[in-house]
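The form predicted on its own is given below as one chain in structure tokens.
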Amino acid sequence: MRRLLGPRMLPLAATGLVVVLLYLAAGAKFHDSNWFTYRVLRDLVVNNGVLGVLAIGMTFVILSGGIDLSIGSTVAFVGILSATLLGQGWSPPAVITLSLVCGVALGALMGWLVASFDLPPFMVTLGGMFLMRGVTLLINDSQIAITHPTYLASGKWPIHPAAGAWLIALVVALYLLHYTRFGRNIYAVGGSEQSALLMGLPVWRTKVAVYACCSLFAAFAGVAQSFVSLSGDSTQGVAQEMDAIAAVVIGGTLLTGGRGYVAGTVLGVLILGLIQSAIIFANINSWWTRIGIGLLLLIFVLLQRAIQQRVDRQ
């Protein structure tokens, strides 16, 4: 109980409290609009499933003290690649496998550059973002419909593709971060890279693996997006990396690395989804979503700073 109430858990507790308060406040405001229904909860999960997968992948990178700006472009690349190859007669398993391999390859390349040459992750992944967006436009600069029967039938699956992808990503992330040596290494590197080196931990290998893992999740999100939209579009994923970063930070993960939980990221995504749903119910300008997210992000950054100072004094 002392650990749950300690300063390290305060960001996660605050995020959970915000989720509950937002949901109840919106319910009080829209009590005549069927807010407290299964359909609203289902749409909340389904509409934010792709972002949830991206945010979980981003959690790995931020926990290690880095950042990845290429994930939105990876989503667009996977969508265009899938639509193009499916149109040429490729099977869905082959397309999905190739998409995931491409994601891992990009992430491993960026991680190798960051770890081997001590380059700023911001600049390396910014280059990766432009690279993937350019390759996407090179393949096709327009929207391509997906008409494969497997994709068309996904709407009748027991679990929506976006929700299923989010659930799979969550289970995999929880296992990797909290039950493997790889996860412990991520927290150690993010907490203090120099200390991790002195302890003999594989810092270089961990950095490369972290970026490969994040891009793998991004490619997986792109696969889910192709099932949801039934198309490939070169404009998909624009600014999604920013939404993912916002969800991770609002979820209580420190931007400096070393502290955070996947559960907090899930709550952060739900907060963004609740804000968007409330604005739709209120029938007001969608730009208020960005304003709400911006205010929450600033509040949580200030909260993290205050908690960090308190922990350092202890």
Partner chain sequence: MASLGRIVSSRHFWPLLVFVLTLLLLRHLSTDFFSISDGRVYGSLVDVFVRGSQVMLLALGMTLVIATGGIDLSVGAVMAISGAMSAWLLTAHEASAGVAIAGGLGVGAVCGLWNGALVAWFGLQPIIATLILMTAGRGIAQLITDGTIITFHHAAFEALGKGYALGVPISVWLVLGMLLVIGAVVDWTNLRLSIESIGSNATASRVAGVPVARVRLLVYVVSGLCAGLAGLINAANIAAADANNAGLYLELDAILAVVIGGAALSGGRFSLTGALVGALVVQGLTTTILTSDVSVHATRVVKAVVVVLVCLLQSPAFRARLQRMIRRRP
Second form
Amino acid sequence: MRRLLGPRMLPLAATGLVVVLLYLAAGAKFHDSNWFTYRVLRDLVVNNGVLGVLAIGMTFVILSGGIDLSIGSTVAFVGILSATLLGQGWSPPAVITLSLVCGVALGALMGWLVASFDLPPFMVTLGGMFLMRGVTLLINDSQIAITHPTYLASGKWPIHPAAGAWLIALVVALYLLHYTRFGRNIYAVGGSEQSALLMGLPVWRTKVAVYACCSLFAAFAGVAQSFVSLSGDSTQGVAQEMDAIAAVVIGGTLLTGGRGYVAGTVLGVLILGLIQSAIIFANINSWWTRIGIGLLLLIFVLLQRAIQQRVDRQ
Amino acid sequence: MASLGRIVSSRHFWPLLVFVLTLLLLRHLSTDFFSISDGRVYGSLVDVFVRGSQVMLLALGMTLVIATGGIDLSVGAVMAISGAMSAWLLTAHEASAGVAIAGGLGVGAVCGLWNGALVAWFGLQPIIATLILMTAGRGIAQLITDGTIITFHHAAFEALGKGYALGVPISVWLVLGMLLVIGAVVDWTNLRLSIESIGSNATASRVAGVPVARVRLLVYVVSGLCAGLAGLINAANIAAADANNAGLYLELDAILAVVIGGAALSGGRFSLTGALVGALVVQGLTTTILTSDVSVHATRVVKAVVVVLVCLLQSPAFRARLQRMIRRRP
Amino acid sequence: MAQPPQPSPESTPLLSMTGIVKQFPGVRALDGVDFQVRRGEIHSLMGQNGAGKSTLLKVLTGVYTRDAGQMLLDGRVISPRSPLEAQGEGISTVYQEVNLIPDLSVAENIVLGRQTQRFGFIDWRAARRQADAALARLDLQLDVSASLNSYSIAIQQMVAIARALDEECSLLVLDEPTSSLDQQEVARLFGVLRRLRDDGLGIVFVTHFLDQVYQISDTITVLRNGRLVGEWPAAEFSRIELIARMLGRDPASLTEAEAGAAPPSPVAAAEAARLVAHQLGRRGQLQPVDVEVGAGEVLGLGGLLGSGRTELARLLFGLDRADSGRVELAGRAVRRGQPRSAIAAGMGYSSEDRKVEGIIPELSVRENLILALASKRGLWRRLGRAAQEALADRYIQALGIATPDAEKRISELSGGNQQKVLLARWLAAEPSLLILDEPTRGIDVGAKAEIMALVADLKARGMSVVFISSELEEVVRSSDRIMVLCDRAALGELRGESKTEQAMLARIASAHQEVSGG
Amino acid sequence: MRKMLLTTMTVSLVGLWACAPATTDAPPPPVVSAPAIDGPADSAPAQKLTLGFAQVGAESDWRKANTESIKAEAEKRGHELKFSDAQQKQENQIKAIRSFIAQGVDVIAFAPVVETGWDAVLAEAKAANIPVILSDRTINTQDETLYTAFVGSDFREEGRRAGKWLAEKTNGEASILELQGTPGSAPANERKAGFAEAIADFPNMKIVKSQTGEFTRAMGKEVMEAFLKTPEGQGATALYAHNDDMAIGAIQAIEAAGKKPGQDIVIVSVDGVKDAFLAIQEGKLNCTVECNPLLGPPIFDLAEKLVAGEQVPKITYSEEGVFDENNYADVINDRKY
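In place of the form predicted on its own, output the structure of the form predicted in complex with the partner chain.
Let's see the whole complex now, leading with the same chain.
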């Protein structure tokens, strides 16, 4: 408990509290419209599963002190690629493998550019974003339905594909970040690249791997998306990278790197989802969603800054 | 030979070269590259400037922000807000063009002030501070338009986007005017020195007495103003305020333009004309692709290649490696 | 004159670097340097700033790759291309600033990159045990799961050493490890180092504290201007000779120069105080203190690194926000935490950290030079280009700044010339009080003398100066009064006859005794 | 303790995890495949119902009229309307539909942003026994029972009508520029296909240039500008725009090029919004094929019937006209949108 209220975990605990309070507050308002039902909670997870996977990947990059704008486009690319190839008779395992390999390749390329030539991650991944969206649209600028039986059968799985993907991503991320050297090196590189270098940590390799990892998560999200929607859609995931960044920041990960938790990111995604659900329940104009998310982002960032300053002063 | 080397290593050389090459290609593709009819300029070349005027304006403000080591992700959303504001004034209040323009610019400046305050006073990272308005901005714009597209008919206001003065489109004059005003203010005061010194070393600038917070605030306000003006042009051009699509993703184009124009994303030296050339490169590529038979989607792939190439050319690590490779060969 | 001793034939050196060359654009940082370390030896590497010490260490630890020369460790040829590779070869390094990850736990900082893994999982319990063991070698007991930044800098430095020792290493490199440690901590560190030496480790030690060099070293190697001057056993190498070698002077002439130092100037007679600070302080940085500086007076701040002298300067200038007290210059109140207010009142502050708080690397000499003046005039009143150039040319001449022209980027100048530009920056702003924090650090002897002369000149022209330097002799020579600080508090003032190096040292030493006694 | 929190998180996520929609054997909804022209039956006021409507967004004047029609009709009939604007994103629309299911509305109606990707969420609605009405756009699915009814326009027919009109006007001889809608959207796909069908019989009618104008004025204008500076564009005699907004943008570009829209280049577009009629009045636009946005009445007609347990036709097309300079005056004064 002491650690939970200690300076390192306090923001995370506070964020968790906000999720619960937000849920209860919305419930107090909508108690007569089925808010406190299993279905609402279920929808919260199912609706935000893909974003959840993306945000987890983004957490890796942001922890390392970088940023990745290409993930939304990668989702669309994987969707179109899967649908096209499945339509040509490829088998699902081959399609999924190829999608993940494409993700890793793109990420590794961006990571190589960032790590070897010291290019700003913002610009490199902006390039990645343009590239992936462009290639996607050139392959097919509309939607392709997926009719492969394996995909169709996913509706009968015991767990919804989006929720399953989120869970898998979470477990993998927790393992990678907290139980492997690679994960700890990410924290070190994000905390101080110079120090990490002098401590003899493999900075170059870590940076390349971080982007590869993030793109891998994005490709995985794309696979999940194609199971969820049973289609490839070239407009999928537009501006989703910004939602992912917002979720990561609300979840308490510092944009400068080195501090934050995957669990916080999960909470961040849940907060975004709760706001959106509540606004649909309240039957008010949907633009309030954007304003609400913006305000929440502001409050959280200012709060984190205040906590940060208090910690630093101590 | 030495002078040739200096030209090649000049920051404007590469973007200008790319722009000229693009124009040559466009000239080849276009049947009407440039002409003057009825005392007005006309042709693909003019289209590049007119269509590029919005990104050019954004790039002017963005240059200053980036020069201080910041970034402004909200300019696209601010365009939507200012367009919505002026359209709302024109329709709901039957305001004059002057009032509508002032309202749009004013709301742009307020948005800039908000960003600047978060960065300069609350010490938020620029990328996060402006992400807030980027997220909320379109919501605010829709709040003003009540979620619809406000269309209007107001010749004087529409002239901002469609009108000509002395045979040249007004939007181009506006870019030129903004360039001259910002350029003059920056160069005839201590602003350029202050901005560049903050971008190069903010801590040392504070020690030397540079009013760091005030300058930061100011550049975001200027960026907001530029975005506001771009929003007005956007609305005037189509005689409607489209909260969803006005300036969508233009912030990325503007950042791209600034970087192509030779500025480092980490701040420091900046060049306003460089940013304009960068914006023209971006627009030139788009117009060329639209004119050709290539799918418009290819624009994105080309942009991707340009971004990475420009960044690589600016990277000292890449240059060093390139030089080593060249030297190895006799 | 002592000759470098020949290594005894039976002990092949642990480390043998021969003919090391490292070239940077425009500078030959190392010019054929030889350096040897034997097992069971603590070897001090000495030299002025710019002598090539840190470049040599960086070549050794793989941060830089050498352009020529050979490196042998244990008879094997090595060429580490990164700190990681150097570690693999058995070379561990502790740097001057704590180069660890402040947000991670102590345990992690020690084991990072070497965590034991079981079934692909990091074994956190083993990591904590490993960290406890590593700290135990330094007689330290910490809560290793607390984050590193919850401990003092000194402890963090010890953690860094623990990390270095935790690696399988045969050569330990310590680059100014003691600059942030107090005496007790230094003593503890030295105890550990001696034990490690007795275990057969080779240790390379770099510091600027001469006392410590003689306390701990077996051997001393001196570098100067990127070349080897020589290697001597510490026991046979007198201090005066060491200093002479570092300065590249004849030991005899040095003593004469010191004897001929200018007599202290008389205290400025009862002139109206120009700077008044009352009960100025900040928690954790400086206990409240009163300061007065008269017109044309030079106030020296004496004390060791970390005594509170720089902290006082920063509070006076408003760079840090004071918790208590007020500052007035010539009757004008200076607002807390606002350097601009201090500048407007007529203050100037040349920081000890030239790179972070001084130069604007991308701007030209001219722009760097006029920056303070321009800021003082305000955002909107620009100084004309011609006036800027005239000003730049004047100061380039007056201070002898070695630059082809005023438009050269300041980052391309040498350290001493950068320092002169920064001084010129403040002089151009015409302050009535100038705070100089370590103005002579990292610059060559000639430039030092020029800067000292400049201080005297400023004083003569009626400017007040607050002067800070690690070189006590400089403080004594240039100041009218000396305020002695220790452990973030003022101990009192020395003036007139009592203003000597010995008196200062005595004050500081007695304070330390009190502290350690109490 | 940190681990404990993480574990709690994981456990709670597992706890919350979502089962796939349980398959229920609800009876298949009634299918009436014959297209029927709607005739809003002025039946007796039905019981109060709750309808959840997930709108695409607010991207055009047409859409604005569509939204207003639905809102007004709900108010008029005293039904409860849960309205959500998806801001052009499918994921938002899916979230809204799920929320409607959770809130237990009686009927769900929505205008799908894109054609594919609806199977999962519609299966959930079906499992919850909530009938689904598609408004103005269709979806592409294997399982036609996932939705109960469609109300809207026959986009392909609109394309055909535009093609036919143009063929008549130009006597089967034209080189045509085409401004397409948002790539992949049903109206863009169908209007393109229908138009192509109609002109296939005329060997001298050719589409010489075709690009997307994203249904917006700004893009319509920009793309047209570029078209006019190509050899094909200069020789073009006709323009087919997938909606009025793009046509209006294009008219500005044509004027700037010194040509006369409506004369030098014959323009036909789809939607029939007020601005298009004004343009016809000015002689700048030649023809607009109506696409009726006033879907409020038919949607609520269907909803009432569904709640009452009555059979409804699977497809209901709106009644729509083709307007050019001959007949625009009949309706221009009644157009509210």
